[in-house]
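In structure tokens, the next block holds one chain alone, the form predicted on its own.
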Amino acid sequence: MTGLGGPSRGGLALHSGVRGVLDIPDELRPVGEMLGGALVRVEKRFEEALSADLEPVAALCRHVEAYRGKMLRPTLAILCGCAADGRSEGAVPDADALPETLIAVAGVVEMVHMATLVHDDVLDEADTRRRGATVNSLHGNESAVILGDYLIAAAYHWCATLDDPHYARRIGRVSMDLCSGELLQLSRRRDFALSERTYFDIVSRKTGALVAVACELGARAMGAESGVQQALFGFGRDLGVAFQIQDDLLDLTGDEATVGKSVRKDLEKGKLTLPLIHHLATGEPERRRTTLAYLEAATQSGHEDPAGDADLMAALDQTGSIRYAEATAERLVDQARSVLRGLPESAVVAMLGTMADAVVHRAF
């Protein structure tokens, strides 16, 4: 698979909209073309979801649908919903079939993480996302704050406007839960005493909370009874904690022309993440003093060291810590997959555990 990140092995890539192509098995090129139809649905709608009447707006509204990539979030609700659709009996459903529901629900979580991308980049002073300049770069962080929120309003009134309230509520308490964990975050960056508990808080709250709704919501407008919308719940919660897991590696050991956006803001901005936390945890004395001074210079404005960098990796090479937290995404992965057993097998339900394993295995 690639476009997750994954190994390629074939198959098809879902449709010419969607960056971030994802290549599948030839064994589940008919739910590939399901998904396919089904995101080109959801992205119409989400079109028509930020339409705006004054033409600043718009024209910011149309740079920022650019960051759509990897589509997960919207691809998950879709996915979980079909897997958790007991009437189908396993066969893969129309993508013209599928109820407005469940694309309105895949389309507001999408909405919703656009929203946080644009105020990260403000918060790290990004100026790439997507191999493209950020708002923030090129408008301000005054017109890129606004448009984030702008983003989460519209996201909240198309919620809204689905028949069951539950959707807007609970699009409503997991938009609180990112911004709660952006705040911990905050409020512990420098923090280099910062545990691995208050770590998966953070990445629990900012991550896992979206991709763990988008599953329950999508299961939801399927009509899944409500075991089996907890069930999916955790399935994404682990998954999302893997995949911001795997993002913080890539933002330590990749380069902005793979990644797409760009990198080392992580340490720039003094925010612990996962092999740092096990390195000065596990770390000989001599090696975590020579570690913090590193981190300690790494955040002041402008720093560069590629050696500092180089001996930061063989550090972290030594602890094992890049290792650690390859192993911590391959098991809240692994995790997530037991969920699925749960379910009746078919080949949706096979997709999302091939999606699984690529959330740990991507270079973007």
Second form
Number of protein chains: 2
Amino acid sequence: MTGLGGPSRGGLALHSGVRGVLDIPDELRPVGEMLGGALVRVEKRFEEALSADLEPVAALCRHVEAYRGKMLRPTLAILCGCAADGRSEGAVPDADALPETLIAVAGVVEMVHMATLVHDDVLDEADTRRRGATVNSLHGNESAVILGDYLIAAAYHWCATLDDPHYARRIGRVSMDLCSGELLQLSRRRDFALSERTYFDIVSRKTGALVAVACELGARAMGAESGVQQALFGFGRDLGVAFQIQDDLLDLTGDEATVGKSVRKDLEKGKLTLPLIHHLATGEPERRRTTLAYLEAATQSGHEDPAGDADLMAALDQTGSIRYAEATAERLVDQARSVLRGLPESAVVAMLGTMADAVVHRAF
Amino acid sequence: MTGLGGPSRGGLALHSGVRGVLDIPDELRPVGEMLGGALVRVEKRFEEALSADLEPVAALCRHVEAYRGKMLRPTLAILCGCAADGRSEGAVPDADALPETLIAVAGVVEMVHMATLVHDDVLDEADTRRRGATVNSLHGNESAVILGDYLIAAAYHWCATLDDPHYARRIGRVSMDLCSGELLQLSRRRDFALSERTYFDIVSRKTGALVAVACELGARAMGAESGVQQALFGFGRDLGVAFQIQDDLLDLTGDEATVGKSVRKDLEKGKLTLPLIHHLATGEPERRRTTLAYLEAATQSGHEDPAGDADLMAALDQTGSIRYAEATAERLVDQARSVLRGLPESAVVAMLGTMADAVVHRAF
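Structure of the form predicted in complex with a further copy of the same chain, please, following the form predicted on its own?
Below: every chain and molecule of the assembly, starting with the one above.
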């Protein structure tokens, strides 16, 4: 097993992020190297697309470029593009030969994602993001809001420069979905009767849609036909939702040092996630009352209750709610993997399968 | 003299906003009626472009639709389009015959503008906007940030649906300029040595650019050649900067009841505007020290100093700084009007001249 690419190929920020998430079997090493090369190209174009003539703007852009972490979305765009390329006949392509449109799709989805991170940190009043200080904690909420807007504008401008207007339309539409999901979630804060159905509606919009469109448009950029684009959209959506469930689990059960960002934010913000929804739906009435009282208290500012935290974790274990959320994420990953079986077998497709598994087996 | 259009044509929000700003001479009444009809079409498409399948999102969209006020940008897009239309031979066109692309350009620039208003209200912690409660004051900063993002996404999606990708590229680029201007301004808060040159760089980006592109793309939508589009971009930029100078003057000298939004925000936020820049550059050293002390104090939270306010206003009068800012705005309007002389004479062009004057003679 080896890490993905290596510092010698550049793109350090990427590799340090992905290495621990994704252990690449030796036989897939050529795919990892191709991907490393492709992501270096993405990073270069990314910087060019953000280039600003004003120093205060350029300084903020340099700061957020350090946010780059797992590069999940561009990685999926590149791999789905290569997997759907009928002309390659299963061979691993040369990173330098990949079309500019594919590199642009990968960069645009990462830029939209980065804009949402910057705005999320304002909403979450978070101080830490990928082990660094957030823009809002350093420069105030105002700069963070406008910097997010700048990133969105740069992303839209970038995809509007592509010859085929379909890219800008899809990115625009998916960004609307993404915001709708966030607004739906905000409107349901402290709603402790939130249903599993609404939870899935929220996460498939706020996380699933952008991962999905990365896969779909990556395939389009390599000339895949419409049916394959749609199938890979489904692959990405399921994977994105599984990723979000894992994110929610890490917020609940992880520690800040490992996860690399503030944790326990969902409870503080009154956001119900899958383990809690399951627990409240299946727990005994007495236990349910205790949990609801805990949840109410958790949303009060400055709340600290280590005994209550431990009690909740034990209760979630007793109702099998952590396991339930894990199993749901695993089922979604299986469903996503089934899409891959419809593609011609190749090392790239095998890598997508490895990545799909990594989504639910990561600790950060 | 008569108001612009009337409630009987629908689009009440528009007309109530514009009526007091723009007194239309009787001979231009047909232009006013055409414009009223065109803006009703813009409003209809605007609502369609924002339509959301989720009720919490739809409710927020309905709320911001009430923000629609002066409709300066769509009005300029429509009028510049009609003024640049070589085929009309000076006749006032039929509102229903205007191409959908022109209606879309008008709607997109208003939607981008509305997104910036929603985010500005978060930054300014404003409670009142066009005599109504702001989204942030009603639903919290989080909803306001994401709602602004939703508006931006909808605007980009809308212009990406146009056949000519040039529109999406220009809107994307100008949105980047707009954010750069805001970020530059934020980076210069409490910088009481801000130069006039930097002030103009800020306002031509944050306000001038979007007004300018409304004029440019309105002309493009009617088939104007590139030179005319560029000339009208210049017209719009000068007018936009003049508009911002007037806005800054109203923040300094207006009262909340007339202006319709929170005032004296610039002083609180440590934003230096043209009258203050002029005053600090021309005042005697002793007076300068007093003003600097006042400005430092004004940025402290909860600051109230009616005597100091009155003293500052008298001092601004003494250095002729209010008059200087007014004269600068008037000079920019004259410069903008000179562009109109390059267009074939028509009632529409005369209306643009009337509008240009109104920008610096409004009290709200």
